[in-house]
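Heads up, the chain below is alone and in the form predicted alone; it's given as structure tokens.
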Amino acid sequence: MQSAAQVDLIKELSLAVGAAHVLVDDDLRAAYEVDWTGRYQGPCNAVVRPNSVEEVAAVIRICALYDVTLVPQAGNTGLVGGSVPRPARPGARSAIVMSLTRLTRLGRVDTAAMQVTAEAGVTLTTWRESAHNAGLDTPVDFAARDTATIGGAIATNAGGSRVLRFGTMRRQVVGIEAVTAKGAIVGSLDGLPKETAGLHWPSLLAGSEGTLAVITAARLRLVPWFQHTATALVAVKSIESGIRLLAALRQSVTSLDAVEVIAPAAMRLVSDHIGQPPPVSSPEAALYVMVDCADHSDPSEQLLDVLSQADGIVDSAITTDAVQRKRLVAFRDRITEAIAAASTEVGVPTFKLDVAVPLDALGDLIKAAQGAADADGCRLVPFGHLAEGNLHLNHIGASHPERLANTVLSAVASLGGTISAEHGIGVAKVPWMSLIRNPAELDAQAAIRAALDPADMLNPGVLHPQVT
């Protein structure tokens, strides 16, 4: 039964955004209270769906007035528990989920500036389609493109397959609009390429995971749309062979767009899932490398030239045909889908660790991760982005996730790596932040957060422990 204060809270929120967009029934809230993996979940009093920056500001002010916490949520494709409420605990404040999925306005593409303004709920696919309609392209892409949103991608500083060429989401944000914990609207969507007037809101908020302010819109960079593509899937004898291939590609292929890595375990899993044999296969393969090139003219000659001279290759397939390329790319893009299906079959949510190490430590990382998985008795399925030394370590049927995380993340830190390459810290990795950030850095981060959100209202527990 709701208290009088909770009833008043719901009334205030309904007046701010409309009663139809304040969801209080259990069945209506359910999808917003659990993340994509099914591993992280918690209760909320209501789900509120504002339709403008002004409504976002109003909701934040109401939450502050009633001393409830606020969890910003967009596509809810996060993997570290940062976009859903925290588990219930005695004495904890009530939570509201703010869904930004109604903020879907997309401005006209400015072809001269190569920019566009998009609200936080616009999906990556919609962003890309808008760019394509104007003869341009987007610099960020990853498999969850149909549901992942601009706001979430900025908040986690998402990466994906094109980081090699264009960088992470932070580099694509040339202007931002957000609402602070005081309900104040800050930032600018002007997108001026030369603007050096003090604090740079895009830099501050990219990667902040909803803790400093709620992102409502952004001015985004666009890039040329390269109509000619070539994709190769290459089986190599060793990790070292893959790294040497990457070096050769970087030095000689000017059209290089992405260099991905697929472990044999991941290749077997996705192959079984989609019911197709791998286009390249060899018992000697220690690793599969997928290479994407894109240019205004056919880039395949440069790519073939490097592949023909590289050592350690045991098999390869290359195509410039759009239909064949789609089939080839499926062996990368559908790995996550295959992992989810396998985890559903065993009845345990996938335990995912997203990490990165220097390239010369990649072999040591895989060895440490496999050792931890063997000790746990679970199935390790690694894949990721070779050019950034970034692996997604997926554990199917994990018995002791915390022990796995401690072993693997400690190894990552000792190798000079990071415990989060693109998925963020969320609540999942907070206990291990001290492995990669010294006390002075953690204190500075906490001080910035306290200055902007002294009541710890916005996404508490994310990036640092929740205030009790």
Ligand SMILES: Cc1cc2nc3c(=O)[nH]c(=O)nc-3n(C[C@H](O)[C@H](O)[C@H](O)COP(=O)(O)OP(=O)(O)OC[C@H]3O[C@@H](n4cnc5c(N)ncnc54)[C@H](O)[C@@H]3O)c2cc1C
Second form
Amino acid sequence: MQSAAQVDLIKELSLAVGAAHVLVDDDLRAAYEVDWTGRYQGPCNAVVRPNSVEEVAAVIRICALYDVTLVPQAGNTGLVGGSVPRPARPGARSAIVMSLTRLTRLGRVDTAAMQVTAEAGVTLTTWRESAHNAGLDTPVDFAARDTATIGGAIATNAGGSRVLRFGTMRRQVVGIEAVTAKGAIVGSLDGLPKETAGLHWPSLLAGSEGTLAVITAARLRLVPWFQHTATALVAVKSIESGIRLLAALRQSVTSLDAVEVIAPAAMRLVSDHIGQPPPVSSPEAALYVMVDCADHSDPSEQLLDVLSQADGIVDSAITTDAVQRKRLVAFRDRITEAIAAASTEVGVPTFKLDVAVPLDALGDLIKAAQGAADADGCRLVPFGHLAEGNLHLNHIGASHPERLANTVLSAVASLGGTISAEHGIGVAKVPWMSLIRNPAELDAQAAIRAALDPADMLNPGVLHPQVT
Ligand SMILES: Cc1cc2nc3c(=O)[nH]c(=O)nc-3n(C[C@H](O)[C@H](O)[C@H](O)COP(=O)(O)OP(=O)(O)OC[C@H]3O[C@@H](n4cnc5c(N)ncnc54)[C@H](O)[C@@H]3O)c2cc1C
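Given the form predicted alone above, I would also like to look at the protein as it appears in the form predicted together with the ligand.
Below, the chain from earlier opens the complete complex, with every other chain and molecule after it.
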């Protein structure tokens, strides 16, 4: 039964965006109340689907007036619980989910500036298609590309496979438009590559995970479209051989696009999931390294040169053929999906830790993570982005996730690493922020949030402990 205030709130929201875009029925809200992993969920009063920056601002003002919290959500592919409401607690304010998926307008590609303006709900795939239509490409790519959005990728400062060449999402944002918790529209979409005029909104909002403002559009950098790609899958004897291979590739292969890492446990899982044997294998394989090179002409010569001289390689496959490449890349792209299927089988959502350490500490991290998984009795499935020392540690059937997180994240911090490389802090890692940020840094971050959102309305509990 709704209170009178809740009825009024829904009425006002319906006036702002149209009744058809305020979802209140249980079955319509359900998909917005649980995250991709199935680990994080919480109830909301309604899901509101604005269609313009003005409607976003109106919804925010209404939420402020009724003292409800607001959870920005887009593709809902986030893996740290930030895109869905917090679990219900006695005395806690109720939540509204704001879905940004109707903001899908894309501007004309400016080929001279190599930029395009996209609304927040445009998916990475649509962004890429628009770039390709203009003979250009996008600098960010990862497996959730068909659903993950521009707004979500900026809010989480997403990474993916091309970070080695082009940097994370933060580097791609040359302009931004957003609405603060006070309902103010801020930023600019002019896309000036040079401007030194005080506060830089893209820098402030990239990685803010929906806690400082709702992003409604962005002016994005594009990159040349290298239509010739060579992909190699290489089995190496040890993590050290993998890192030496990375160094040789960086030194000599100018077309290097991605260097990814797949542990044997991940290779076995994805191979079973897609029903195909691993394209390379050897009893001696300690790790698999997947390398992408992309250029305006066939880049395989440079790549083959490096592979033929590298030590520690026990098997390898290389292709430039589009169909075969797709098959090879599936062994990287479909790991997360394979993990989700395995977790459905065991009946417990996978416990995921996305971490990064300096490259020379990667071996120690893998040892520490395996030790923690063995002690828990769960199955560890690591894979990730080798060039950034970034591992996704997936624990299938974990019995004590908190204990695992304590052990692994403490090890990461003591190795000079970070508790979140690209997925964000969300609600999942808030308790461990003090491992990598000192009290002064946490105070400063809280002060910035309080200045923009004094009522703690936007995504409370994400990045910071929840106050009310
Ligand atoms: C199969 C798979 C593979 C993945 N691979 C990678 C990878 O390689 N690299 C990587 O970085 N991530 C990866 N992810 C994680 C995820 O896709 C990214 O975090 C992505 O950026 C989330 O985008 P989204 O649109 O789904 O955002 P959501 O999941 O809806 O939201 C994520 C966070 O951003 C906030 N947010 C969303 N939209 C806005 C907005 N417009 N304004 C303000 N805040 C907003 C939300 O409140 C939430 O805190 C993967 C996920 C899956 C399922």
